[in-house]
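Next up: just one chain, as structure tokens, the form predicted alone.
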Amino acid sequence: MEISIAAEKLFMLGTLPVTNALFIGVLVSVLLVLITQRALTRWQSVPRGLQNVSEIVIDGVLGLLESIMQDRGMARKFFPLIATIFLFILLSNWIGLLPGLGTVGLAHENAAGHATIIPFLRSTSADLNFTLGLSLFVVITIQVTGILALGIGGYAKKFFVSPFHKPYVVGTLMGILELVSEFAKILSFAFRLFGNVFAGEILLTVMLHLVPYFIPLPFLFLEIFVGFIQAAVFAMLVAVFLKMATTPAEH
């Protein structure tokens, strides 16, 4: 067993390494894509299996944006933003947790010539790279979205204060330090998801080898619980900035 905080790269697609990582997250997003227009063709009056399921879900994400935001059709506008986002980020995490995780693989030889596995299955979430583009993403439609709210003026009002503006001095520091918490943004988005799913995999792999029956499965219960709710978090959160950004300067 070798642990790598690296994606661990299969394969090559012309000059692009795909790895495991990407290799799940492709996957993802093709589930996604897939139960999406199956749920969408198969739309009833009366709803049934995969609709109830795809219901139960778009109504708890809606409401739970409308308590968040307390404007529906705010809600309703980041909407696909916020539920494309914590599915995602759920999916990930839980095929992530399939039997495999760590033990069915590409052979491999390490650098000091021990004989191990390049393993097929992480959760994309598990990867500094998708946490960190993600982040980034994120923290730019928030900015982007603040400033079609409130306009180029308006929205500096955040960080930049008026020098007829009292107290000025306070004010400014007050501003400096949402500036910087903006960029913090990324960095605390990235690793706070990436620390999560990262460490829990590892927690997996080690009972797997150590262990491997029954005695894992609490901790298996545990990180499909721990998956749900970073899920569940970064989504709220990205909700709560997106909040942030469009309320006035004076409010």
Second form
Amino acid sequence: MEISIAAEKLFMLGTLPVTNALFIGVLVSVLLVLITQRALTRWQSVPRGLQNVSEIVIDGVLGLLESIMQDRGMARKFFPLIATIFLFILLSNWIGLLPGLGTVGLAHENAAGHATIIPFLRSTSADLNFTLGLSLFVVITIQVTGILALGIGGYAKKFFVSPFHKPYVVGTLMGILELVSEFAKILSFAFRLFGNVFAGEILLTVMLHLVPYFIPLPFLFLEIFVGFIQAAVFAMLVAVFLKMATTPAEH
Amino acid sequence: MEALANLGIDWKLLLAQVVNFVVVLLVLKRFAYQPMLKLLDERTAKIEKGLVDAESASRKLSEMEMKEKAVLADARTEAKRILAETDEAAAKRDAAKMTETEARVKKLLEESENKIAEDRKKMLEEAKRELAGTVLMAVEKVLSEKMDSAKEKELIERNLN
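Coords for the form predicted together with its partner chain, given the form predicted alone:
Shown next: the complete complex, the earlier chain at its head.
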């Protein structure tokens, strides 16, 4: 049993090391596109099968966004981003739970000379490169949205508050705290998702090694649930932060 | 940087993951969400239109029913009126005919009465005249004597009256 925080390298593509997490990321992307296209080509006015699922997802996400943003136009504008985040994370979380996860891979000899395998499957969310990249992308999107909605001056007022007005120094300190929290978002987004999914994978591996039959099952269900919750939490937080970024400062 | 490397963070991989995600986002936005939202909107519009249509149809139906009732009621009163008029006209015509007939019958009766009276008078006169001639002849025969006409006449008249 070998647990690696970093995603394992499968092969090199030019100078890019292709890891199992990146491989799964691409697989998830292709799956998402295929599933949605399949749902679309069979679209009927009376929903059936896959279309029902797509409609539930779309309606659910859109309804939730509208309740968060209190604005139909804004909800529809950010719907693609939020829905893609949710679906991508959900699918990559769940793919990591497929049985045989750690058993199919490349033969490999580790530093100590033991023969191990590098599994093909590793949830994309269990790789900091993905979670950190996604959280950077999301936080930058949030800042750009805030600046576009309020203007640079209006957006800056959230963070830089004059110490000579009503809440005086408290307001200024709060502003600086807000600024720090914007950067903290990058880390909290990245490590929350990574920590949950990676911990889940370790938990399942450990359980499988301790008791191979039946006992890991409840943990498998728990991880299915956690996979959904983390995807939803990530997407909802993005929505909430987008809403907050477009709301003018109340000083 | 050492800490980042220990966590397995490699900027090339990070960039690759972000690019991958953004490509999925753009593809899904263009080829999945927009058409799906459009279809959902279309269906919502269709359902709303259907509901409005159904409501207007049912309202129209009830309006029609009301109109139908009104028309029927109108027709009924009209029919009643026409019947009443016809009855009245018929009664009037009957009455007129009756009086006419009565008048004609009365006239006919009068005429026939007059004629009978005249005839009787005529017959009486004729009978009188004939009787007078007969009596005269009989008297002449019986008497076989000639009298002067003045005396004769006087005698006859006296006898007759």
